[in-house]
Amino acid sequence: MPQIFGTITTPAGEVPRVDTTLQTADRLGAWMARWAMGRMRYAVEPGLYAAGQPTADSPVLVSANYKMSFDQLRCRLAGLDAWILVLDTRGINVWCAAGKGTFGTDEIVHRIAATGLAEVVSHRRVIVPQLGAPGIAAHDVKHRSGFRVIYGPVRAEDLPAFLAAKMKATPEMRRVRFPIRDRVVLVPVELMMTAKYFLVLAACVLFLAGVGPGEYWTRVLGIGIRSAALVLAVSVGTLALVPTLLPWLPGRAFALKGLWIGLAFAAAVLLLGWSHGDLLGNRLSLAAWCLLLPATASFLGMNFTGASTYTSLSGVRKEMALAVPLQALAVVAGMTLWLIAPFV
């Protein structure tokens, strides 16, 4: 939770007052969401916040309850007054929650009534992230609840200027980009969350590529060793590549962005195989690895289409639709080529 200073008195009870200044311990917390740790418990409470003395004519500004939305909204607030409310999104941001319809119209309509929002200010406006938009009907909000839904900009750092500009967004305010330091950020999150799948795939990998003529363990601290740190390599440096380099890779298809990295390290395999003889087995095995590091990079390519604003939901399960049965296509073909690989 955000330190409270004290409470502010309204006709709807106290509503408790947060700082504006975001202290170490919440620089901490964002930093470990950031690494999948407690990420899914990193919410605030539901309900109505102050940010500085608001009055019963101070803005409305609503806000998801995953903490790192709301800290990125309170420490913009830095000398304003306004009320924050908060809605439960199940600790997921803005734009996921609002695909998701946790962001969503009933939610707000809930909110409203909940914390006797009616009685605390006295116009009848919330002013809504732009990126939350999908989740809300306006004309829905307004007759359930009598309140106006006004789109705010996309970013809270433009909060400042437009509530000084009388909550008018000017086309930059309106602007979604999704700049390389947005882009990293992801990096590892999706390393840990993915992490499990590819350590277990690595040690399959490194213990089967023993099966085969000759001392089973030569193989494995031979072949199996560099075949597991291949699988690692492939993951990680897609899941670190594909966000970082997104605007250059070819296609719109994460699926295929994700594939065009593949391919590079598919290349380099090659090479390798060429210039190092048994490296990694024959050529067979060679020819396992293009197929199966094309594949492999670009199902984890597509974990960035949630990620995104590139995307929508429906052109992500006409992605997978088409991408998933020829990538598992690939992986049973790869895998097989690699297992009877060495008895050729």
Given for the second form:
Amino acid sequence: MPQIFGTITTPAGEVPRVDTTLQTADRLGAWMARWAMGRMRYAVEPGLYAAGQPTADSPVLVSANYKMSFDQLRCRLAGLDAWILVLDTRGINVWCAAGKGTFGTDEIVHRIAATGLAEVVSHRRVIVPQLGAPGIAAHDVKHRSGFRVIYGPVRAEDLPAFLAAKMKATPEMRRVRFPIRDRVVLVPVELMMTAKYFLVLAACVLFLAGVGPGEYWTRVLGIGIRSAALVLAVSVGTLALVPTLLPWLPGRAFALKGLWIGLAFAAAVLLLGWSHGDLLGNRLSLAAWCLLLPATASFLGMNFTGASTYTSLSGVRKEMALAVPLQALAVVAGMTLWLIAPFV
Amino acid sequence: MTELRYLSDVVTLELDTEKCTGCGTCVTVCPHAVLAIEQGSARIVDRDACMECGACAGNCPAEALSVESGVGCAAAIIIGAIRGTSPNCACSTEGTSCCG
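Starting from the form predicted on its own, produce the coordinates for the form predicted in complex with its partner chain.
Shown next: the complete complex, the earlier chain at its head.
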């Protein structure tokens, strides 16, 4: 929980006052969540909070009960007096929860009633982050609770300017961007979430590489380790490079963006095979890698659509309809070649 | 920065200008400036920028906008296909979450 500095007495009861500065524990928690550690329990208690010394006229800012969302909001409120209405989104951030409807009309109407907000403030307005809009029907909230939804800026950092401008957002405040900083910060969680798949894949390659002429464990410890390392390298490389290089990788489809990384790895493997002989097996093995690496990278690139801020469901369906059969074909052909290569 | 654009001619966004009252809520909620108000009515000005989040349609009091909304997430589509459900990124129901 964030630090609480006493309470503010309202007609609806005592409202806890939160710190508007982030402490070491908050930063550590956010860092761990970025590395997928404890992020499913990274939640705050839903309800009403105070920042500064809010009165009955102060604005009400709505947030999710994912602690990182809540922290992003409260750390921008230094010097401001505001109420924070935290919805129960089961510990999920505003945008994802809005997509599922947990950050939604029913919950906001319920939370307004449960906290007695109508007794705490004299106005009838709640400021909802713009990215909460997919879950909210503003006209229904008004109809059911009497509170008018005002959509605030996309980013909490723009809130002070938005409030100072009498709740008017500039067009720039309404746009979602995906700058390199926002993309790179996703890499650790992408790695952690995908690790169980590529580690299993690497282990399969490690032990299957033992099957061939010669002693099983000698093969595993030689070509097996080198091949497994290649699987890890292409996986980590793609998961790090697709987000980082996103605008500069040619093509719009993410499967294509990933493919370029895979082709780069395939080219490196061919170069290695040409200069260092059979480190990764014979020519047939190298041909197999030229199918397996691009297919793997293309698949992993495609999966970054979920973390991006601009892909549509229809678009992802369209690219998958073309990409998934090709990826599957390349994997089946590549695996077959790779398995028979030692015997040829 | 280079503007990131996704595939062209795929989105399901539809606007019925007959129903539109020109209130402008759709313009406010759209995170990609897909819509604009021109001569008292909404208009789709950048269709291919739409990510089908559904914010405009859900917030239209006149029900003038429709879109097949959902998460543009390959993993969600795969999970949905395996379970025979609609695309589901399983963030809150499982022990894992895909969105940041």
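Positions refer to the first chain, counted from 1. In this text, the rigid core denotes the largest set of C-alpha atoms whose superposition between the two forms falls within 1.5 Å. What you are looking at is a predicted structure, and each value in this text was computed from that prediction instead of being measured.
Enquirer: Residue 18: CA shift of at least 2 Å between the two forms after core fit?
Expert: The answer is no, as the C-alpha of residue 18 shifts between the two forms by less than 2 Å after core alignment.
Enquirer: Using the core for the fit, does the CA position of residue 30 change by 2 Å or more between the two forms?
Expert: No; that C-alpha moves by less than 2 Å between the two forms.
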